[in-house]
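Shown next as structure tokens: one chain only, the form predicted on its own.
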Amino acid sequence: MSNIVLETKGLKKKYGKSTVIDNFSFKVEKGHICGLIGPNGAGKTTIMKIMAGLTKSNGGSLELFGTGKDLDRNRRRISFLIENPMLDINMSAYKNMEYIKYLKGIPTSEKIDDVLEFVGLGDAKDKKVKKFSLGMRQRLAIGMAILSKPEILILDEPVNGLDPEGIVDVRKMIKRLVHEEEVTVLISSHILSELSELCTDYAIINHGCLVESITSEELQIKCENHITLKTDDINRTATILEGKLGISKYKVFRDEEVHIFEKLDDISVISRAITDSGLTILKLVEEGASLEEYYLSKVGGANV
């Protein structure tokens, strides 16, 4: 049985002659926290609106829980928090939760108190939202989103504008939802550092196109200081690294690049061993970057 709970295939969206989303394909696995990363205007919110049924795509497909059928029915298993949260600032936190309960047809009010406690608003449930800080409003919005116990939670820039303490609070909530409630999360941001301690996977998007899909582990490896090597024969390259050079700390990536994490001062020795074996070197360079630098190298710093 597939663990893929959300998948887009060749998704496209145009507004007039302007292409906002272009051939966007990616997958989200059950129980993962996937970060949709890209500059402002990259198309993140539009993708989420297509998932929520708030706008239609001009091409491609969307599959929820392994099927492209019955999307409206399957959307009921998902909660979306896109753009500004819909809060009535003249009502209390509890009344806002109660309103959502009626809208979604949730049969009991008992869990409202439980959810308010979960998001850290148990003591403020009777306080009017207009007196809430931005962080408290964001926690309430997340509480309203999880009241129906969704299987997938889709959050659009949930920490935008929050102070560092508020960002940490939202991170902790999301982690608890995943670990305690087994919720799958898709979360968007234009700042990689906000999500670097949270996500298991990333989809980097720019100008409506998928730039790279990468796991957190792969991202950390790519940012570690290393020698990047690419040749015309990846299998023979691995043999040379191990047999001739005694290198064991290396990793082969899907694009057939090799990252070498030892003998960083011996790049000339590595080069000579590869060429002496009759292979053609396509790339050989020492690299390493912070998570932010890696992200900017993918989307272009001038666009951020």
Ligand code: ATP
Second form
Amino acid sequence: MSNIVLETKGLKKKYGKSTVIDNFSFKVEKGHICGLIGPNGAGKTTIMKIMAGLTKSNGGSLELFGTGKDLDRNRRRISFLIENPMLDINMSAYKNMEYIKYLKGIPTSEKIDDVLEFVGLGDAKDKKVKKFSLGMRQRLAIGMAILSKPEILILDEPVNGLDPEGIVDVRKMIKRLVHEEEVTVLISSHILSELSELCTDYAIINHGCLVESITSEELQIKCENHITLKTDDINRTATILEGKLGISKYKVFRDEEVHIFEKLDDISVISRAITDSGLTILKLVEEGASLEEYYLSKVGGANV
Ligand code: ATP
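Based on the form predicted on its own presented above, generate the structure block for the form predicted in complex with the ligand.
Below is the entire complex, every chain and molecule, led by the chain shown above.
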């Protein structure tokens, strides 16, 4: 059975004559944390708004929990934190939670106290939100989003403006939700170092188009210092590496290229062994990067 709970196929969105989302296809597996990353104006919020039903797409499809049908009903299994959270600053944290519970028709069995405790606001529950710090407001917004026990949580810039401690707190909350409740998370952020602590997958977007979908494992392999080798016969290449050169620390990547993690100074020796065996080298370079560098290489150096 497919584990895909969130999928877009050829999604398109136009504002007037300008296309802001173009042929955007990606998917997220249950229990995964997918980071949606891209420069300002790339289209991250728009994609999340389409998912939330806050704006309509002009083409393509959205599938939730394996189906494109009953989108409105399935959206009730999702919570969204997009742009400014809906907080009444003249009410207490508890009253805000009560209000959202009423508004969303959340069953009375869901305990506001437990959620406030979870987001670290147990002691501040009767305090008016206008006296809350930005970090506390953000925790409350997350509490309001998770009160309905969503299966998917969509968070647009949830750590925007938070201090380092607040950022770590939000990260811990998200990790707990994923590990304890098997929630699936789609998150956007400009703090790439933060996302790399959290995400299992990334979707890189630029000018409304998907640049690349990559898992954190694939990213790690791509970012670790290595020699990338591409030839016209990947299977024979692996045999040569092991048999002729005694290289065992390598990985075949998407049946296309080999990444070699040892003997990084021996690039010419590797080159000679491959060509002497009659293979054609299509690519042979030393590579390695942080998520930020990798991202910048993909979006053409646009600022994050
Ligand atoms: P940021 O990182 O700055 O939040 P983003 O990746 O979330 O950016 P979006 O907010 O989705 O980007 O915007 C994508 C494009 O759509 C931008 O060019 C933006 O100007 C445009 N856009 C967004 N909302 C509207 C709207 N209501 N009317 C017209 N254009 C819009």
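By rigid core we mean the largest C-alpha set that fits within 1.5 Å across both forms. Positions refer to the first chain, counted from 1. Worth saying up front: this structure is predicted, and the values here are computed from it rather than measured.
- After superposing the rigid core, the C-alpha of residue 279 moves by 2 Å or more between the two forms.
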